[in-house]
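Presented as structure tokens, the chain that follows is alone, the form predicted alone.
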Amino acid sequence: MDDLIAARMQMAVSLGFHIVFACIGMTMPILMAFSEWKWLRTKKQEYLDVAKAWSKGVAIFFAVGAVSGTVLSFELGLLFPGFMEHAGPIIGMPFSWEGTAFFIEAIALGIFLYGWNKLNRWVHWMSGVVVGISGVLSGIFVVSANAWMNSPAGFTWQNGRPINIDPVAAMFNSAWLSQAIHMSLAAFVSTAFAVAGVHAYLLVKDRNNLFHRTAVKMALSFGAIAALLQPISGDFSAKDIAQRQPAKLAALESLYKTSKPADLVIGGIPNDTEERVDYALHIPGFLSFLAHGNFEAEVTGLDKFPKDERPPVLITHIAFQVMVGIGMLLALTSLLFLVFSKWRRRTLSRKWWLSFIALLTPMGFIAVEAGWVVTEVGRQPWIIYGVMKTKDAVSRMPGLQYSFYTISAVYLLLTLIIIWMMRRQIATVKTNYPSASLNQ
């Protein structure tokens, strides 16, 4: 394994992990908070209930993200130092920004864990509110970061140096808003999707148990306002990437001709040697519409890039299309929960419906996994699009592979340590809240 493979292997290991804490973080304690506010509304014991064990998780999971982002702030200067060396003072301030967030988050939980029966119970909820508020504030940070190195922005490069650099507009560059808008919807899809997936699990095992039935509902009426969105979300994502990273574009539909129209590829396998696409679907024009808004638009293909500034087009088809599946599968079962919630709300207690909904648990990170695939590798061969190649700002310190190994070992680890609290955590939720009847 060269040292190339060893640092961006590491790095999407640890990327692939630190994501769904993020996702979690960012999520959770809005659930929390929301919960607690119900309780306060209508006074009933189950919205607190929820809240208190919510709040458990979202303790476990900020402990873990915080271990988890450090590592990765110190694997981006020792394993890609040429980047750091030119990008650290450009992008610093999102990082400095993300740091103050995630600084009031920590006061702002430990005030909510600890603050229960000791303070009013409006400025309790508040203290939720500031955790939930944070959460996010530094998951749209750290994206806007990411944003900037697929639209780099705020200095001019000059003699392989850059030089007039402004750090806000570095931070609000022309792809920080689609990247941040589409990051929170799917964070809040994916573990809202997650969380009620637990819960439905559960319920089919006790299905008077009015705990799990509460968390359930709450969970999904997030996660499907989310599902929903996203497709919107998505639409002016691609059409962004379309201005901006046309060669990614092509990519992630193996659109090898530039074309006019473009025909959008559902499924198949991409044909690097033959430059075409095997046992996929093709609907004429779609793509011009969705890249351009005209079905008779051009869009560009990976012919008008030569060969060594093409991104692997085989992973990010594939992660494209497992994305962009997974999508329209979540999208769709929201819509029938809101159905269902209007008009059939028995169904929402079937035996089906609950198992449907515990087997997509996994299914929004696995959503996130592909979409961070394809947004990274997507933007290969380049570490800053268009500016620096990722070649060029890997680290020369031999015995990579070896931290690679280690890092992998440890985040391995550390998940099977939260599978166990988080199985420690539900067994003292069964116990705590019994059944009680469909009709309390």
Given for the second form:
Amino acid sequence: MDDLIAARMQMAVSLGFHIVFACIGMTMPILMAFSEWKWLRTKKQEYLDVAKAWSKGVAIFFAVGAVSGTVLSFELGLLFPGFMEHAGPIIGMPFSWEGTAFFIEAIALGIFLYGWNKLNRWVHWMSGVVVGISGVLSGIFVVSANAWMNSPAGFTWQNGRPINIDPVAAMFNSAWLSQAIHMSLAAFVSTAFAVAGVHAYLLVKDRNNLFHRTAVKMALSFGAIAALLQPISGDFSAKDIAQRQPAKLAALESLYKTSKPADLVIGGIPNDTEERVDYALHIPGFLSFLAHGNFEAEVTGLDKFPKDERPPVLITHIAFQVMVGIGMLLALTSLLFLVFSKWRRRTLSRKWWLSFIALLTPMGFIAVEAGWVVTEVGRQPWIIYGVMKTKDAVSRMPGLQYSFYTISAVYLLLTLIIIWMMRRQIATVKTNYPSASLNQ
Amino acid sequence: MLAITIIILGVSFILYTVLGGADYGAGIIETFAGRRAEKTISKAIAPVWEANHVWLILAIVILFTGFPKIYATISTALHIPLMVVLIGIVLRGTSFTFRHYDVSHDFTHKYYTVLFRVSSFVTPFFLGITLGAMIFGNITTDPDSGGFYEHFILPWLNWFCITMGVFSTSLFGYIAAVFMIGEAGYEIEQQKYVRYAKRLLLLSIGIGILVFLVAEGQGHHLVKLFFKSSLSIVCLSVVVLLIPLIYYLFNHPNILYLRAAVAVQIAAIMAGWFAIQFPVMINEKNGAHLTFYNTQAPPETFYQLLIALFVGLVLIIPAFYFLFKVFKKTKD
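Any chance you could show the form predicted in complex with the partner chain after that form predicted alone?
Every chain and every other molecule in the complex is listed next, the one we just looked at coming first.
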């Protein structure tokens, strides 16, 4: 395996693994604190039980997130030292804020998890809120560093190195806001739907279980709001990319030729040699509208870029279709959920609905992974868009594929253990939580 | 600004050694202390270990933001030991958490325990190797001279670095033994940790001396450098003068004083180590040095970094204090 490919694959595996735990770490504390708040207000046992059960899951996921995050902070240098040597002083600022936020998150989580019977109840609840806030903040800071790679700002590139460094301008680059919103919502949607899915699955087997019903209701309500906001944020991102990274937009839409107006291409398989998309559905003029808000606008195609500056079209295109498809599916599900909650409450406990929610369990995370493929592969061959190519940043250490194999094996093993452990945790719910044996 | 950043970097390393060291060391002494100790140890480190390890992330962030060339050079030349450290950190953290949270004590418990203990030895060993390799002077940055061995193996695979690895492992065990004296539930258990602490202190002193001897033997004149720096002489005096006091406290345990004395001792070891080669962070094979001065980022970066660090510390220190207070109070 080529060292550049190995390094990119290792980064992809490490990020792809970490991001699941990062999303959970951003979202679960909010859900857990919300449930505890409901308990403090209503004194209903089921809310306390759900909060406690969730916090156990958070403890496990957070630990994995913390160590896999540590791995990333080293891997940036182990795999792409050429990038970090120049980018470190420019984007170190969001990373140092992220470190601060993560530090507070870790401390507050320690207080929350081990302080159930040791603290005033409201102080305990506050610690949960702090975990939630700092979790979301640390996510936003990291995304801001990534946004800088897509939209470099705050420096002048001269003779192969940056001068006139302005870390504040780098952090608040033009991509950070749209990326931060999109990622935070994605974390909320994916985690909330996964949580709702797992509880819905258990509810199918035990239809009136109070514990699982409470959990599904809370998780789905939260996920639904985020899932309905996500398409708006997605539209905002698309218009942003059209301005800043036309090559990425062209790749994810498989737009080989600059067109006016441009069709929206749905599905299909891009064919690089013939420069067309096979078996796709075309909606005339719609891409012009999505990218520029005007059905007649010109959209830049891949033909405006030299061959060695085009991102891989096939992967980017498919990943984009997967992300958008799932996003739409979850948004529609959320709409149904809100309609049913208002007018047809009984549908929410029907078997078909619960089974459907259970089937959606992994969907949000698949969309998150696909979304990262879109933004990372879509930026290639650049590591800093328009400034530094990935191949010029990679480590000169040979045999990087062995690092890649090792990390992949470790993460695969951990994934299997975690799935297996979660099943064991779930099996004990009935004995640990009083409300899990109540049928109402 | 540069001076403050270097101090914060040094303090992060020291705190990581003291707090993270106690965590790693807990896995080391658990290997010897047997089944009953496992419970005490798990209970003692579970609430704090994640927060303790953030000091490492902080140090790395300061390094790549403020001194990017040092970070890039280490992560290239010491790719292999650092990968081992990373895998150690991952396996150690996860196996500990899995062991603590998994629902039943069946066969899995044994595997988690083995993984936890092995990685508790391996990680500090390779951390020590990395630290040793930075100053040993075998790092080559010129891509045209030498092959794979010269670039990626020889910088860290030598007796000096290995002795450093053994030293840090032993030191972490010592820190953990001292930490556990205060966490033990009853008298006999406490006495056991006192015995461990005494032995590991002696062992660490022995290996510490060995580090200097091996360095001389391999042509790296640490002793000469050492006597050039007045700060390292002060640090060594502190380390040595604290030994009788710590021994006294072993026999008449006062947890607070004992922990404080050992923390100061560890801080003095780390500070002395930095002082020996200050401002050099990396010695290269061709005689060049990477120092804090010749690798520093532009002032604007330091300014922003310090704001983040300052706000961070203002929030983190009271939070840490609260965390420790909540869990120490409930023990009494």
